[in-house]
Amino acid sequence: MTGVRVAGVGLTPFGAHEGRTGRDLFAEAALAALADAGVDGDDVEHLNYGNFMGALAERQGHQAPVMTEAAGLRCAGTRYEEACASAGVAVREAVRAIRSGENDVMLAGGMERMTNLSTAEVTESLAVAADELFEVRAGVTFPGAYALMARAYFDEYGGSREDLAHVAAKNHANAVNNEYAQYQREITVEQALDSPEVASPLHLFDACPITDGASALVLVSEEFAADHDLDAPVAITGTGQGGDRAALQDRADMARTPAATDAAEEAYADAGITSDEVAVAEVHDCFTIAEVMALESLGFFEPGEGVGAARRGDTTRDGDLPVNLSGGLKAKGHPVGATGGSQIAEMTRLLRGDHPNSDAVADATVGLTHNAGGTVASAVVHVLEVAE
C-alpha cells in the first residue's frame, strides 16, 4: 500500500465574495493548489469535491463536472455531501483511492457559497443537515441544537459561559495573522460574554460566521512524488470516519460525540500513533462547545476536562497542544463544503513551516484534523506527519 503525500494546497480568502460564483471560487483554490504542488492539471486523474448546499444557494446540482471544468481538469469528478464534513470525506476517499493504487494524482477539496443568501435563508438551508422529520419540522436549528448539547454538557460535567468565551478569544487571536481568515481581529473574553444571546447558553461570539470560500489539495502517491522530484514533506498517514444518529433525541448522551471518537480511533490505528503523539490540532469549532467536545472525543482530555482547556492555556498557541492555530471555524470562517479541505491545507502549512503561526509549533511533526457534519452525526479525522 503506497503512502499519500500532500503535494500542494490552495485556499481562497474566507469571507464574503460578492458577485463571485462558486465555480470561480473553487477554480481559484484549485489552481493555487496545482501551482503550489508544481503539478500539471493534465496529471490529475480524478477530482473529489465536497459541497453541501450548492443546490440551495446557487441552484446548481451535479457540481462535479462543473468544478472539474472550472479547475481546467480533463478527468472525471465526484461530488461528496456529508453536511459540514463534505470535504473531509472527499479527502478521505482520495487517500483511500491513492493507497489502493487506483490513482497516483488526485485533487480534493470543496467549496461553499453562502453570503448571497440572507441569514434566515442560510439558517434554513443548513437545517436540512438535521433530521427533517423529527428535528427540522419541530423548529430545530443548529444554534439551538448546539445549545442543547452545551446545556447537556454543563449539566453532566460543569463548566461555564466564561470557559466557552476563552475558546472564542483564543481562536480569534490565532486568526489575526492568517491572511485567509474572515475575522483577522482579536476579541476579549468580556466581549464574548457580552455579545447578544443566540440560544442559551450560546451567544453570538460562540458561533462561527456565514462564509464563502474554497479549498483544494493535490494528493499524490509517494512514488509519484519521488519520480517527479516534488517537494512534498507532509504525508496523510491516518484517516478515520465515524457516524451517529442524526437526531439528538436518539442519542444516549448529548454531551458526547462518539462519531468523533470512532473516527479518531480508526485514524490513530491507521497511522500507528496515539493521541499523546499529536502536537497540534485543527478541530471543528462551529460553536465553542463543539471544540470542547472534540477535544475530549479525540482523546486529548478526559470527559469534563476539555471545557477549561482554553482558560487554563492548554490549547493556546503557547500551550501543550495548540488547537485551531488557523483561527478555526470560529474566526477563520466556515464555508461548510470547503472546511474539511481547509483544515488539512492549514495543517500542511503549519507542519511545512510556511504558515504565519508555524513558529508556535516549530518542532511539531504530527498534526490532526477533525471535521464534523451536523451535530457530529458524521465525523472525519486525519493524521498528518512530516515524512522527511
Contents of the next structure:
There are 2 protein chains.
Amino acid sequence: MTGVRVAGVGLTPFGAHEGRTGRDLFAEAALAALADAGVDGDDVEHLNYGNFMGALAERQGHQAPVMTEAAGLRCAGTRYEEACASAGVAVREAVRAIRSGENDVMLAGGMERMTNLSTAEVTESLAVAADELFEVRAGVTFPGAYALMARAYFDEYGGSREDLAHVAAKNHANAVNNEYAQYQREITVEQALDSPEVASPLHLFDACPITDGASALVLVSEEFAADHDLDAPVAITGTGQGGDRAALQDRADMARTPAATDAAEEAYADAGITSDEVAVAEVHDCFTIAEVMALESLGFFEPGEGVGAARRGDTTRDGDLPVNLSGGLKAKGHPVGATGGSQIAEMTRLLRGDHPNSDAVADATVGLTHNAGGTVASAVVHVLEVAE
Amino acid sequence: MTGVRVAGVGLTPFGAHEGRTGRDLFAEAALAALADAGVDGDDVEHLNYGNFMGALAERQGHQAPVMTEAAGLRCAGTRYEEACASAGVAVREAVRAIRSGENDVMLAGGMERMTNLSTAEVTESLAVAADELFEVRAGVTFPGAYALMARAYFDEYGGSREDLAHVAAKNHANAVNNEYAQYQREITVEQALDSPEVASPLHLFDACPITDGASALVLVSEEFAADHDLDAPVAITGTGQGGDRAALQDRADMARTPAATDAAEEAYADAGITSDEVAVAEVHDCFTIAEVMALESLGFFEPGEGVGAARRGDTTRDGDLPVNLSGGLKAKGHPVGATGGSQIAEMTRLLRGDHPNSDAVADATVGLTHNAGGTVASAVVHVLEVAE
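Alongside the form predicted alone that was just displayed, please also present the structure of the form predicted together with a further copy of the same chain.
Full complex below, order starting with the chain above.
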C-alpha cells in the first residue's frame, strides 16, 4: 500500500465574499493548491469535492463537473455530501483511492456559499443536516441541538459557561495571525460571557459564524511525489470515519459523540499511533461545547475533563496540546462543505512550518484533524505526520 | 485484487408513493436486498448511498445517517451526489472499496422522492443538475437541453421523430412484465408520435416520467461470498467513470456524449472485454435521444447508426443486443438518485435468470449498465458477468 502525501494546499480567505460565485471561490482554492504543489492541473486524475447546501444556496447541484471546469481540470469528479463533514469524507475517499493504487494524483476539497442567504434562509438550510421528521419539525435547529448537548454534558459532568467562554477566547486568539480567518481579532472571556444568549446555555460567542469559502488539497502517492521531486513532507497516515443516529433522541447519551471515537480509533489504528502521540489538533468546534466533546471522544481527555481544558491552558497555543491554532470554526469560520479540507490544509501548514502559528508547535511531527456532520452523526478523523 | 459479487438486490416498485417518506422507501429496498442476499444487516460495513434532490424535495440533507438507521444498520454511511448518476457513483466507489481490501460487505444504492412536488417544483429542482449560471438562467431545463442535443444529432447524422418513437415503444413493451415498473403497459409508435410536444423535436412520450423509488445492492468480496456460502453468481467485473463540461455550450459536439465513452472504455479495460462481448444492456434513457447517444458512446453502434437501432429491431427483446429490458427510465421510471442502483439490480436479475424478461437473454453472460448525470456531464458504466 502506497503512502499518501499532501503535495499542496489552497484556501480562499474565509468570510463574506459578496458577489462571488461558488465556482469562483473553489477555482481560487484549487489553483492555489496546484501552484503550492507544483503540479499541473492536467496531471490530476480525479476531483473529490465536498459541498453541503449548494442546491439551496445557489440552486446548483451536480457540482462535480462545474468545479472540474472551474479548476481547469480535464478529469471527472465526484461530489460528497455529509453535512459539515462533506470535505472530510471527500479527502478520506481520495486517500483510499491513492492507497488502493487506482490513482496517483487527486484534488480534494470543498466549497460553501452561505452569506448570500438571509439569516432565516441560512438557518433553515443548515437545519437540512438534522433529522427533518423528528428534530426540525419539533423546532430544533443547530444552536438548539448543541445547547441540548451542552446541558446534558453539564448535568453529567459539570462545567460552566465560563469554561466554554475560554474555548471561544482561545480560538479567537489563535486566529489573529491567520490571514485566512474570518475574525482576526481577540475576544475576552468576559465578552463571550456577555454576548447575547442564543439557546441556553449557549450564547452568540459560543457559535461559529456564517461563512463563504473554499479549500483544496493536492494529494499524491509517495511514488508520484518522489518521481516528480515534489516538496511534500507531510503524509496522511491515518483515516477513519464514524456514524451515529441522525437525531439526538436516538442516542444513548447526548453528552458523548461516539461517532468521533469510532473515527479516531480507526484513524489511530490505521496510522499505528495512540492519541498520546498527537502533538497538535484541529477539531470541529462549530460550537464551543463541540470542541469539548471532541477532545474527549478523540481520547485526549477523560470524560468530564475536556470542558476545563482551555481554561486550564492545556489546549492553548503554549499548552501541552494546542487545539485549533487556525482559529477553528469558531474564529476562522465555517463554510460547511469546505471545512474538512481547510482543517487539513491548516494542519499541513502547521507541520510544514509555514503557518503563522507554526512556532507554537515547532517540534510537532504528528497532527490530527476532526471534522463532524450534524450533531456528530458523522465524523471523519485524519492523522497527519511529517514524513521526512 | 479481490472480485466483487452482487449478493442481493432490492427495489421498491417505481411510481408515485403518496404519503411515504424517503427513508421508508429506502428501508424497503435495503431490507429486500439483505433478504435476497441472506446477509445480516450487522455484517454490513458501510452504506454508499445516492440521492440527488433530497434537500429540495424533503428538506433532508445529510441522508447517510438517516438511511443507515432506516435500514437497521449499525455502520456509517456516505452520500454521493452526481445528479441522475448519484447511485451509479455510489456503487462504483463500493466496488473500489471492496477491491482495495478495505471492505468485504457494502450496501449501495439510492433513493429519490419526486412526486410529492408540484410539476413546477420538480422541474426547477431537476434543473439544479444543469449549469445554473449559463443554462438555467437562459431558460434551459432538461427537456429543452435534450431537445437541443436531438436537433444537433439529427442535423449531423439524420434520423427522425419516428426513430425515437420506436425507442419509446420498445421500452414500454419491455416494462409490461416488470413488477417494479411505473408503466406496465405498451404504447404504439403512433401514440408516441401523437403525444403532445414538449420541446421540439421531443414529445411527451420521448421523456421518462417523474418517479419515487429506491434501490439497494448487497456487494461482497468473493472471499466473503465463498466463506458464507452465498448464492451470488453475478460479479461486477468492470467499472468506469467519465466527466464532461456541465453546460452544453462548452461541448465540442452536442450530438456526442464523450463522458459515456470515457466511462465505457475504462470499464471495458477493467473487465478485460470489448463492447462486442456485451449481450444485454441497461442504458440511461431519460429521453429517447439519450438512449440513441448512449448506444453510440458505449461502442455498440457507429455514429449515426444508433438512432435506427430500435426501429430495425437490433435492440428489441429479440434483437442482437436487447437494451433496457427493465423498461428503462422511460417506462420503468426514473427516481433519479436510485436509478444507477436499479439498473444494476435489474441486470443482476436478468443474468441470474430470475427477471421476468430473463428468457430474452437466456444465454447471456455479460451485461452492461450506463448511468448518466445531467446532459451526460457525468457518466458511470459497469460490466456485470456471470461468474459461476
